[in-house]
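There is one chain below, alone, in structure tokens, taken in the form predicted on its own.
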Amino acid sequence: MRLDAAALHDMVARILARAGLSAENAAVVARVVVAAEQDGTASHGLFRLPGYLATLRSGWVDGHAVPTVTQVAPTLLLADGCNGFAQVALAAARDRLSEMARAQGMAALCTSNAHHFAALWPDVEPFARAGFVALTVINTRSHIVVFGGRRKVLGTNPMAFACPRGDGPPLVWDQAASVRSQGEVLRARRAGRAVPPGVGVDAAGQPTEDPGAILDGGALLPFGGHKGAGIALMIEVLAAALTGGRFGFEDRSAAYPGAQTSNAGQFVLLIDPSRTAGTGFSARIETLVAALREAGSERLPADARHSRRLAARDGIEIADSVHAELLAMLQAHQ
């Protein structure tokens, strides 16, 4: 079946405030959700929406937070997510950091005490269709092993990038620090499928292609190895250290039965490219891409996402198993 955008957003917004969140903070964490959906990012979509309903139930995250943004800098923002939702906080930020982006040529957000379980490219993607280069990395708790280690430290600690285009929608890529993210070993345990080689490792540091393995007990590895590695180490510094976050390696959720967020932090950093390469911005961006294409590069990040979004404007195609489950969930949270 398919349903319109905003009958989706209505239905999963009803579902998260009976569920224990604000209506004004279940509209945003809809959002997120119904776009992962919209674009095809299955994995972070309505798929996420059983994990939000057993981390509200267990206590673990507050969804009436109302986060407190501070400016300590002309071109710093601290937020305290009050252990609401990541995305909560980002709202409560967004004007201000623009403006202070446009004012000062760049600016950045160090959000702290929040919890980060959705995509990361509808954070980005909206400052680039205002003109800004945006970046945007968290952490997550411990998933992966890294530089020849015994146990878990870093987290997946997914990153996403955008960049505004004067003929075209924003190029936006958005990928975790592991090989493959946490919802894809998720989604692939729930099918019954193996995941490629070279995935992650089972309890006892052995190569394995079994989700389930690499997530009970396992670990998840890096991309790129060493690489990879590094970036994460990177991430870690930046949203967890440099916010005043948790590290991967701190967090508390164990202590909450049903929890599967972290508490942990976001970076986001807005540059206004009209501040350093003038109007010729636009113009550079497309000559980039157009060597691109003439080298034979058939897709650009995010073509693939837009092109589903555009498919989707006549509705969203979802099963009817999991319109029930949408059901079921109203019901059960009446």
Given for the second form:
Protein chains: 2
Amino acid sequence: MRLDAAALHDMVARILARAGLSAENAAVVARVVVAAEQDGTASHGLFRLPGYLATLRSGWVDGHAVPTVTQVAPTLLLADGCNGFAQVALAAARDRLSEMARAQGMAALCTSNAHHFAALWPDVEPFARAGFVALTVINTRSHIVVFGGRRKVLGTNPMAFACPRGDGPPLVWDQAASVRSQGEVLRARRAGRAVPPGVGVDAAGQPTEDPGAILDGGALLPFGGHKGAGIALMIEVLAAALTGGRFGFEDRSAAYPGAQTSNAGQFVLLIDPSRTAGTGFSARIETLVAALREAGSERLPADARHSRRLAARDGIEIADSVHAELLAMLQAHQ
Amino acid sequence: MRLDAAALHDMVARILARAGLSAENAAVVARVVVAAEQDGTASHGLFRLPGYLATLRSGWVDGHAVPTVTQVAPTLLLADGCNGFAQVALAAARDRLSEMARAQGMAALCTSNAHHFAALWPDVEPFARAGFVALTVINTRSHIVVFGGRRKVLGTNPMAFACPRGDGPPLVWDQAASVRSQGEVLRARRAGRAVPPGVGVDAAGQPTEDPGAILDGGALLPFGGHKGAGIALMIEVLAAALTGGRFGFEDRSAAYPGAQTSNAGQFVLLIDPSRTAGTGFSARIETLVAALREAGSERLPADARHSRRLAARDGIEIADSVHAELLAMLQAHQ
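Output the structure of the form predicted in complex with another copy of the chain; the preceding block shows the form predicted on its own.
Shown next: the complete complex, the earlier chain at its head.
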């Protein structure tokens, strides 16, 4: 069946509100869940709802958090997520962050004490639509082994980047520092599928294609070996140390059975390219995109998502079984 | 034989000055060449001198460039490298950039029309010693094929990151967006060694372990597949589009036989962590480093370089053949 985005948003927001989110927070979180589903980012769409609900039930996240946002320097906003979802802190800081970046040329938001359980691209794409070059990173619970270590320390630590183009939607990418995201491995386990070689190791540090062995005591591997590890390390510094937040290995979610998120941090950087490159910036990005297409890169980052978004203009396709699950989630919390 | 760093610097600066660099510019470039040699970054040390000389002889770089630095926003410096080396522009901007970052919380330098032929970590490590979190990226000539393309478009586009630690030298890494840097492949060709599988493709797009086939019409591959490609793409945006500089595929060095550099751009970002994380920032980095060591990561990024630097306190070990080559270079330009 097909549901239009507004109807799906309403349904997801009601599910989240009944599970313990304030109406305001439910609306913010529902937006990113629906955006991922609409763009076909299956691992971060409706698939994540049971994780949100289990986490809320566990008492690990404060669904009614009202984040505080403080300007600590002309370019820096410091947000305390107050143990709520990171998107709520970003929503609270968004307008001020944009104004600061316009006035100063750059601005950054440093959020700590917040949970991020969604795709990361929805956090930056709107800034690129507003003309900014935007970069964000978050740290997560420990998931990957790096630099010859025996135990996981760093998170899957995703990064998302976006910049405006001359026409069409912004150039956007969003990628975990692991070969595959935790969400993808979770989906493989749920579907009873193996993961490709090189994705992770088991509890003994041996390569495995069994998602369960990776998730239960094993670890994910960084993309590109020590280079992906370098990226993951930088993100741990920016998202946790710089924001005053927790490192992934300091996570305490294990004390809350059912919790699937980490209380961690997020760093969001905005740059106003009109200050350095004038009005021609987005035309230059078009030149870059054209060169890549001409060299045979038919599918650039976000191309697939944007096509699916177009295809979902008249409604987001939802399997009947998923719709039934959504209805069950609504019932369960009534 | 062993030469002390000052003596080697003097020798390298004289070679560069005789090859066409102004005394000021020669001193700046010699510093990064010697720093790489001292830290054992062989592919970016004295090994690069013939490339500098060939490039200067070709007329492609202006050895007497006096870069201009303009503040275009409270946080943004725009530098025109005036077709000289990028390190000269950075040296001209360094003090002002630091002052701006202290005052505003963040600051960035956007350099265009400049050549970068050195290791990248020497550009950020001093800022980390001064207490900043520092990130820099440069774009290079087209070297890698990405996103299913048939021809190379993006550069090897290195990135370097540094942040202060509680004690000891800063945490620093420096890595190309390709599996191996162009410099490493050049060295393999010079040494008659094959490169590992996965490093590059030949002119027909087929995997090859022959460095010559990669360098002559072939291409390098990004680290970690499409994720490294995403990093390379972001760097092309930050270093070229944002700075008003040239993309790698717009390089015109082919018109200057012998030229080995690209006229491209550099982006340098400084963040003052004391504004967001207070005085405890470097202690937090120590906590992160300790966690990695405890998990078995005996060798973190820059550890090997820093040990070699310590070992070179009483002199940098130079093979007799290399010393003879240096003397020959001095003679050739007298």
